[in-house]
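Heads up, the chain below is alone and in the form predicted on its own; it's given as C-alpha cells.
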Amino acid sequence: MSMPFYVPPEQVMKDRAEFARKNIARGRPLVAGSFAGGILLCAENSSGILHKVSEIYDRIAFAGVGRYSEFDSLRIAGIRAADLKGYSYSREDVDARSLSNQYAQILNNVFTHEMKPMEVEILVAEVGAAPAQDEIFRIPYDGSVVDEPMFSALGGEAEAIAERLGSTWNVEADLATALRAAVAALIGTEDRTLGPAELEVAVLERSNGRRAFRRLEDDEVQSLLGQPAS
C-alpha cells in the first residue's frame, strides 16, 4: 500500500499565505482615512456597478479588494449580522469592532480548514463625533484583525501608498484636502491619472445623522479633486 503523500502544516499555510497575497496584489487599490468631516474612502474602480465600497449599518462602512465575488459575499453576511444584532438589541449595539471580530472568524476558518483561502483583504470603518473617536478595522485574508489609528490602504501596492499617506494625511483636514491626498497616494507617479470615471468614492459624515454613508458622485468628486470639467 502506497504512503500518503505528505506536505508539513507550516509549509501549507505558506503556501495558502503565498496564494492569496499574490492574487489581492493584482487587485486595484482603495484607502480610507479620518478627516475632519467623517471617514474618507476611496478606491480605484472604474466600474459603477460593481462596487468595492458600501454601507454596512449606520455609521459604519464597508470596503473590500480582491476577489469581488468573495468580499461582496462577506458584505451581505454583514449587512444580515448587524440586521438581528440591531433587531434583536438595540441599534447601539452594532458597532465596527464585533463585525470586524465576526469577519476575521470567518476568513481564520477558510484559512485554517479550506483548500483554498479567500482572495480578499477587507475594511471595515465606523465613524465617531470626532476624529479621535473613529474606528478603522483592516481584516486580511488570515483572519487578522488590525486597528488602524487614522488611514488604511488595501490592495496593490498597499505599503507604498499607506508611505505617501503618512506624510501626507492630516485629520483636520476638509473633504477637498482629505480626497486629494488620498487620489495622490493611490496614483504615486506624477505620469499618472485618475478621474471620477476610475475613481469609487464615499464618506462617513459625522454630520449626517443616523445614516451617516453618503456616495459621491463623479461631478462632485471633480469638483473637490479641482479638475476642468469635461
Contents of the next structure:
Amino acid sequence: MSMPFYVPPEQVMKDRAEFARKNIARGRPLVAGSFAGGILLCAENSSGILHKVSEIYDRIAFAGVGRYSEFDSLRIAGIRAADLKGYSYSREDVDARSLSNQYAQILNNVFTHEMKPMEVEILVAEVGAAPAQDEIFRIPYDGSVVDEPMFSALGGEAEAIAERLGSTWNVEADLATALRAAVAALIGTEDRTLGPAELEVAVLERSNGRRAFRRLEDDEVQSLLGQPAS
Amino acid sequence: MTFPLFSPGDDPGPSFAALLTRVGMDPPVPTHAVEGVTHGTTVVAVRYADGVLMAGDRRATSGNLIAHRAMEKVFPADRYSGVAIAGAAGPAMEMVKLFQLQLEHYEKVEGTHLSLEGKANQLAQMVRSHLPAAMQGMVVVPLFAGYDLRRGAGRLFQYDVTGGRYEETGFATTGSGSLHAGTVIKLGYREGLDRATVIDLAINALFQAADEDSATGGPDLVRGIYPTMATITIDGFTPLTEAEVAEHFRALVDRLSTPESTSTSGAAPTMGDDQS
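Could you drop in the structure for the form predicted in complex with its partner chain? We only have the form predicted on its own so far.
Everything in the complex follows now, all chains and molecules, and the chain you saw is the first one.
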C-alpha cells in the first residue's frame, strides 16, 4: 500500500468546509421567522412531494437545505429522538435546544471524522407562547449552533437574504405580511416572481392545539400573497 | 440516550415499536402470573349514520374491590380514529400510548397517514405481541374504530387476545359486561341510526351491563361521573361533553322509573333515592 501524502489538518478542514459550502450554496434558499401567530417557514422548492420543511414534534419544526437524502435522514433521526424522549419522559420535556445540540454533535462528528462532510444546513424551530419565547436554531454543516433571534436564512445567498430580512422583518406582523416579506427577501433584486408552485410554506402556529405544525396549501399561499390565480 | 441515526442497512423504518426494540427500550415480558391486576371493563362501539360512536364505563376493579371510579377507556388514536380498551389497566394504557405514538410517528416520518386498514393491522400486531403477558393474566382486548376517508364511512374492528382482527358491520363490545351490553345494542341496532338515538342506545347498553356485571360501573350521579363517549365522523374524533352524556342518562333514568316499569315483577333498575 502506498503512503498517503501528508496534508496539514488546517488544509483538510478548509477543503471540507469549502466542499460543503459550495454545494449548499448551489441549493435553493429557505427562510424562517417569528411573526405574531407563530413561526413561518418558507422554502423555495419546486417539488410538492420532497419536503424541505417538516414536523418534528408538537411545537418543533425542522427545515433543511442542501443534499436531500442527508437532511432527510437527519429529519427522521430528529423525529425519532423527540418521540423517544417524549415517550420516556413527558411531551413537555422535548425541546428544540437539546435537539439542536444533538444535531450539532452529529454534524460535527461527521465533519471531523468522515471522508466527506454533510452537504446540509439545517434549522430547528420551536414556537413559544409569544414571539419573544420562540427559538430558532441554525446548524451549518460543521456542527456549530447559531441561535437566531427572530429570523434565519439558509442555503444559497443566505447572507444577502438575511440582510434583506433584517430591514423588513417585524415579529408583530400577521401571516400574510410575514409571508410577503419572506418571499420578497428570497427574490431580492432579481427580476422574477415566486408563486405557490415554487414555494413550500408551513407554520408553527401558537394556537393550533397540541400539534402546532401546519402546511399551507397552494390555494392558501396564493390568497396570502394576494396574486391572481395562475 | 444516543442519537437515533441509523445506517440504511439497519434502519427501523417508520415503526416506533421497531425503534423501541432497536434502542433496547422494549417492555419486559412477565415470566410469572401476576395476581390482583387492576382491570377495566365494558366498552362498546356502534356504527351510525355519520360514523362510529365509542363509549366506555368508568370503573376499574382489582379483584372484588373498585380500584378507580373515573378511569378513561376511550381514547383518540389519531385525528380520525379512536381506541377503546378493556382488560388489565396498566398494559392497556401503555398499549394505547404506544399505539397513538406509533400512528403519529408514522405520519411524521412518512409524511402521510396510514390507511384505516393499516392502523387496524398495527393494533392487531400490538395485541399479538402482548400475548405472552396475556398468558400471565394481563389480557388486553381493545376495540378500534375510525372514519375511513377513502371509503367515506365509519368502520370498526374488534380483536381477540391472540391478535385476531375482526371487522364488524354494526357494533362491537368487549370487556366483562360485553355480553349484556352487546345484547342491548343488538336489540336496538338498525342501519343508519341518527346521533341522538345511537347515544341513547350505547348509554342503555352500558347501564344494563352495569346492572348485571359487578365490574362495570353505572352512572355515578353523586359524584357526577358518567361514561366517556366520543363520535368519530368526517370531522374527526370528538368527545361528547359530560353535560350531554348526563342529559341522555337522566332521560334513560326517567324512562326506566315510570310506573309501568315499576309495576312489573321485580323492581326496575332505578337510581335509588329518586324513586317516588
